[in-house]
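There is one chain below, alone, in structure tokens, taken in the form predicted on its own.
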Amino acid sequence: MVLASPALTGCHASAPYEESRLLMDTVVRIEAYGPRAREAVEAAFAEFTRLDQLWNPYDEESELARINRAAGRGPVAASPDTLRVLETSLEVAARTGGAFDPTIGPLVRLWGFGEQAAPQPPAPAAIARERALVDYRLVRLDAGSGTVELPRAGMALDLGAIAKGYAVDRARAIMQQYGVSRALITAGGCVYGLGDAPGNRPWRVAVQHPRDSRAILGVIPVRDLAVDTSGDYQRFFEADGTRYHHVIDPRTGYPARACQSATVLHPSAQWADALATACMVLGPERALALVETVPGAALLLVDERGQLHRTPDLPWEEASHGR
């Protein structure tokens, strides 16, 4: 999780445009200063509406619901914003070795994180069941024909690594089309910081302790910039000593182990959200390797000890005693 709030971002200029909303099975709040500010916040949400709408795959009208029922059965026709989303995150699934997965469906369906976490964790034969649909290198997409085609039955794509950040990009571009150069785009662990914050000074996002809910790891600047956090504390339970977590390793089909916690920074709010995904399964080493071949990435990443990873170019206030 990643926190922004007017302590932090040292509001003080004139009083911003803000509205909250639950969409996309988390809190998005938008803030934004200008003019129009109004109007660009009302269009924003109304897109963040129409792609939780486009992507929910618990409801059964959605686009992506009927995709995942047509897997198997050939291909199918798909929106613009779905081919778009659909290519970003095959070409991260590649650049991580499949760390980062769409069609991990079958296993987020498993686990119940989706829904509701059960309290102990699926048998060993389901995980492996469900682990055998999940290989992103099947997917065929078709822009040319704005297809998509699942080819094997019971495979099920699953955006919920990366269509908050899509839909912050969406919203971000939003904003600039109604001429607001301020404003911060809060999507659950994704924040976006359009421009200076009031007082001409870049935004103050805040990194959560991932032990301590209380506590916080530091502040990083933003100008411009997205700012996105995967961690083990959120969405979990506990069965026999062992924390059970919703950021699944789709290469083994159970909870990633490496980590506690990755912040991504980048300018595109959909690749920090994927790419924080993927730095939680795949650990320090691994991760940190990764995102420097990535041009605008930064990282952040509390291992399994709690110590702290990050790239040299990350911009970085270390908190004092943690708060």
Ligand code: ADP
Contents of the next structure:
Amino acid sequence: MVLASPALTGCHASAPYEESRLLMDTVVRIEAYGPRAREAVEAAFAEFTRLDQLWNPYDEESELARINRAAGRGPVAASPDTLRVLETSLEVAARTGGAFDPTIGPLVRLWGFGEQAAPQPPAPAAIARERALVDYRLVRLDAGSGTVELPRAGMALDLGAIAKGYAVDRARAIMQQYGVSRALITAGGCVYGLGDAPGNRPWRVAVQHPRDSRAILGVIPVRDLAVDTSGDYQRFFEADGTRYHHVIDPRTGYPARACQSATVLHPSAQWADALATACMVLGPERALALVETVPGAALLLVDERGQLHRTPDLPWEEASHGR
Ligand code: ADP
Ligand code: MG
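Right, the form predicted on its own is done; let's see the coordinates for the form predicted together with adenosine-5'-diphosphate (ADP).
Everything in the complex follows now, all chains and molecules, and the chain you saw is the first one.
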């Protein structure tokens, strides 16, 4: 669905081409500059659409659904994009000690965010049962034969915490193929600033206040960099005074508790995306320690009390009313 009609403001080489569509369960917006901007944006949306179809866990026909149905029944063929995104996923999972885990599928399904009218947390016994099926170390990925195997029946992949980042990386590569040297690509909480913004200044990415949707915490200037924010305020329900949100701690089977939001900067959008989710799970101390070991990464984190934490090299302009 086209949300905003394309704004083609003339044929001058520096005029922007901008378009937004609903994809991957969020709003994807691309603003690009240059003579071939329109072609580039259309090609990037085609790629987003293709990846969305490939990895939509709710579409029985998607490749991800097919792989999940084969759990416990041996290796199945996977497309090159799926093999690549899984390779990165398993790498991030290993680096984060499983805080990010692409086999989180059974728990995501059990919690069912957004599906129930009056959501309640699942029964503890059900959480324990599904949690036992979550373990990235069991995934058998064979790039040589192009197959993936989920060895236990009931295991399920969920790429919700990395798919948008992967797609943004693909969109960025497509921009460059079309000679677009300036673009802003936004997919929900994942943003990539390619080159400079108009006026030869960095792109400016605002970070939302996790408890006040009309306020921002500050601004991150970016150039050739991805910024991804994961938070407890987009998809959640409240029951008996507790907020249950969609980032799950694979160890407990319950939504992560230690953070309100985590924003990660990284040259690769898929790494930024997956790391931001992991940081939500890890909490401030372990998240800061982790991000400092990842070359090119920086972190801004809001802990459960609303306190800000950041790595020393984070480019950051704090809003005057920011907390
Ligand atoms: P958003 O989708 O808002 O950008 P995230 O990138 O943090 O937020 O992704 C959250 C989604 O990732 C969840 O909806 C679920 O599909 C999946 N997920 C939840 N917890 C984890 C986890 N610990 N590791 C990997 N994926 C997760
Ligand atoms: Mg993420």
